[in-house]
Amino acid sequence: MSDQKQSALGLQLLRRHLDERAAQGKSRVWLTDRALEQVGTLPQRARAAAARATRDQHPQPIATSDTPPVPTGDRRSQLDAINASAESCQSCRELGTLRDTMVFAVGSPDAELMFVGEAPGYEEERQREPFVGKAGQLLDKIITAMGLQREDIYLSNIVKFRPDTGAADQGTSDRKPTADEMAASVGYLRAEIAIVKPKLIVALGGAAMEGLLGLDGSVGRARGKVYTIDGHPAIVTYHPAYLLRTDSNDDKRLLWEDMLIALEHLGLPISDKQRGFFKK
């Protein structure tokens, strides 16, 4: 139950109790100092919870160092120009914490659905394409189960360079990008969004949720809601890499519920088989 609902329920139960006492002819109730303190803060807690709910529905994106202007031309040429701009991202390279190989986006410039991850990993850096490792292969299966094809989706990341672990030989080791790395990079993603104009953006995982929507907390708490980023609807769900680590059917079911929300938002048909996934 949310903080807002808990506070509202607390006030409701208190009022009910006082009404019952009044109906019994009682004009006083005895409260401990602790209970009196809690009662006194209920209205403030309810207002604070309502403010948090409003803030979560209208999040503020993370501040950016570079937000390149959207060039003229068709969508493909516009994206090519943003690609070239991201390749020479000065603020990204000045950090000294990102590797040298830039991995841009892939997919249709006319896509209605955009998936956003956090940063390229080992395989993505090697192939210079996002979502081609094990997590990307799982995402491909999810896209296929939705009745779509990878080529119809736009796939991108908050950070366009693989984060450096600092090891002499990094190998296949990866790490989550920092807030500074996301701030230096996310302007390019926002330019991509402005060009593609997707009907829905899916933020995959906590880093994408933080970097794109400026949301703190867990993915579990953030999912199930529709947010807005630069005028475009967005939802949050688990990153496929997280599902590979946990191998939890409960988490897989929750992600699939989010994909059904995506299909409904896009106005695409949902079969009985799709609705029946993970049903016991």
The other form holds:
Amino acid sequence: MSDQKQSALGLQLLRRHLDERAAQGKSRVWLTDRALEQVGTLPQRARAAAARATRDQHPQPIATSDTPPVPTGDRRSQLDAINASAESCQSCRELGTLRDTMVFAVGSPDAELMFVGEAPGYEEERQREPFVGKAGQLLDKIITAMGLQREDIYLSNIVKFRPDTGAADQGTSDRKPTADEMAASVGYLRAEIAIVKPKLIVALGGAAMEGLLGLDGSVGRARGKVYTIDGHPAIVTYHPAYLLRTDSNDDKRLLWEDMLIALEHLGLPISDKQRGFFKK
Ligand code: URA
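Now show me the form predicted together with ligand URA; what you just gave was the form predicted on its own.
Up next: the whole complex, starting with the chain shown before.
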């Protein structure tokens, strides 16, 4: 029996028992500690089971409740308007699983290249800027190795609020955003894409790949192909945080090959030295 049916049945039995006791003229019932605990959590369990059932029927992570209309004006003022509306993202706040400080995006509104990560972490929340922690510093090195500058690129995340770990003091702990958190937020990113109109989007890591492109499976299998999101070309590569964890030259080379594809796609020059980075 599903959790949802079990909870409904539990409530029905409890109701029947209380009605019988009332018919016998009893106004009190005695519950064991265990029964009391079970009764107390029935509504939450029923709600969680209903949410799970709904999610299972609608597995596409790209579905989103908040897709703000793109206002008129130049790109900078359009992005400012999306930034302001993301701050009060109803569907994000309603989840109750994200922290309060919004971290929007950084970079050029006219960028040809857009990097998309998953969500801000500790350092990003502190500085209110995407990709400024350790993974961001590695991304900066990658951008420099490409012969580009951070200011020329647009850096954003699917989720604009740091995911809450539920700890009383979260400290520097971070977690990946859930599919629900990405679905609630991705409309803002799609509005940013519609405004910036990058020539290429790079989804960094599995969460960005899932949340933005609706792809599951491994990054290893998804990389090396060009996808489209709302008519804009997109590729998938490893998240810099993954490279920091594995510290593998092979993984560095694979990411670098994706950056060579990006440079080629943008029609930018590539030196022989660049072509050889991380080659064995
Ligand atoms: N990881 C991300 O995906 N985004 C950030 O902004 C920082 C780390």
